[in-house]
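Presented below, as structure tokens, is a lone chain in the form predicted alone.
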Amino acid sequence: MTDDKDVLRDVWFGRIPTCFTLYQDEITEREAEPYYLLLPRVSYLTLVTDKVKKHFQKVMRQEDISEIWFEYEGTPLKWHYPIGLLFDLLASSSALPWNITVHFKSFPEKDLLHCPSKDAIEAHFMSCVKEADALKHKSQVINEMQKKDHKQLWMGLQNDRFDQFWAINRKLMEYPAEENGFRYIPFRIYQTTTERPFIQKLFRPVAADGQPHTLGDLLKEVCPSAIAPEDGERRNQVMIHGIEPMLETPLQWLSEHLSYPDNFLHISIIPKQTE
């Protein structure tokens, strides 16, 4: 891969600053003060919200207490969607601090998966992370790490840890010389504006002809309404990692730069704020 490392280390320490406030009709002993907390974008809410839980839990009777969940502007956030991802996708246009609602009770079953653990975290990072090198290698470079290598993944990213994560992660972004790229670029777009929860196909990163895919060339061919309204305006931002990248970007580049820790693309089409 190309060697950008500010980039991966820009977006490795990519932060959203969060006020976390509890749901007004949980039941306290005393007032529950916010909690503020700096959330890299690249991990996941159930993952870095330990110290979150235990403020609250504080101020409450363990009889009150059961699964806590996450919710912003009444959409539950999901856990197992990286946190700048809901962030770019809910909340890009509103001001920082990012509010969120901490809950402890009536778990919205129809749409939050339960996360009992940190294996329940691991099992869906790590799940991805083979889908990806599926599209990308044929599975060939993760099913040849051993265990601990899938290991040092994960608790790189458990522990922010850039480098120890990196150091593995570096070998699913290669491919052989003859080669232009990877096999299909692993990617998902989502929209707020359809049911449908995000759009995944299979997409060359070099077209027949040898030319590198663009950005553009994914969104045309999978998502055209979100580059080219019939009246010619965009009414559209593409966002990756809170900003707007170039739709003539290769899109080889991006997904060996701004792919996120499961080694996904995670494009995030939002309508633009009119002023």
Second form
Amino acid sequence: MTDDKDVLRDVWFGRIPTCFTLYQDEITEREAEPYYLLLPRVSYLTLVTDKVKKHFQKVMRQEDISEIWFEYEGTPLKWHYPIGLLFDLLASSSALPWNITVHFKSFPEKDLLHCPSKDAIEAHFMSCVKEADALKHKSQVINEMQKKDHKQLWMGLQNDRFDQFWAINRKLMEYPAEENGFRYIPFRIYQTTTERPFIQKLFRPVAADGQPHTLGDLLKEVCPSAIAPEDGERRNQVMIHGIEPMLETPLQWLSEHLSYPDNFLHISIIPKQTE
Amino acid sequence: MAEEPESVLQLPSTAAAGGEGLTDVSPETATPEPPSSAAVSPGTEEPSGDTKKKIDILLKAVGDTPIMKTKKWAVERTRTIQGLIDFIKKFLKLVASEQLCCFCPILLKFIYVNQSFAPSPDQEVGTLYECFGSDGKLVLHYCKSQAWG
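Return the form predicted in complex with the partner chain of this protein as a structure block, the form predicted alone having already been given.
Full complex below, order starting with the chain above.
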């Protein structure tokens, strides 16, 4: 359907206007100007910020530079979470641009993973893709692919090539004709109000009686506080890619159209802003 | 069900994030664990009936990695993969600089590395158990080199 393919493009090309500012305690030889960039929602911070790094390193001495890391309002930003997820979860209620602070010292070992190279990002990304396929197809589709197909998924993401990526990814979105959907839906639900990093459980797209499960069904089962109270004013927003899908949306459709490139639905539960 | 004889050996808890030390699985009920603030997660959403705080993990060595004498462990759900890796390294007396990776095989019967994925170091073992455990346990392979595709 043409309309549904448009959704795939809209998701892929989503951007967040961001202002990067150097942390005030970093040692510079001259004043560091902020750097503005449109960040792809579906990518990862360390994959798309080479220009940011170069910009600030120009005004610093080599000996004052170690691994770059990013922070928003005191919260270190996990590079291994997709950019759009970080924004929706932490900054969606604030005015644009997204103000991110750049650090080159005092790497927060307890909060962040190191990102030694682009290979580390690729390994993490492919690991997520494989885990998603383990849930959707018992890994059969990803394992039948050749190494060059896996590479194409990564290159498509790295080079922002929608067609290159989806030429392969569409196979990961198929399911046997006799089934009504994937085996289980790959999803992760994030909230800033709990200690747990995220909720991830086994959940089928179709009920035993053949009825398609909806987003609302999923939340009711694994995170009821997200849609509480059932009668009355809801306390939270349920956000994917910066939008609030209707709770009646079939989960299988969401998985096929609103997943991130890693094939997971990354869902943010954020408190509703009172006017 | 036949059980392997297990030693009831308590390990010192690690100070780093991840909470209490791992305990051997013994057929009898273990003595109550001392309360540890690090391992308790306030506000978790546990559906009713999900009362086990610990899950059983079976650790298997891959390649030329040393084999652990005790393979079956009861682990707090909130322990991360990184915490588990640190524990295995300590147990095997590996130096800090040696790399150790953890895999989750999808099909328990096959141990081909290229049919597995490597969970992210900050992933909780409880989540992996929910999604990829079977027969009441989570099987994880550990390996010294990055052998996966």
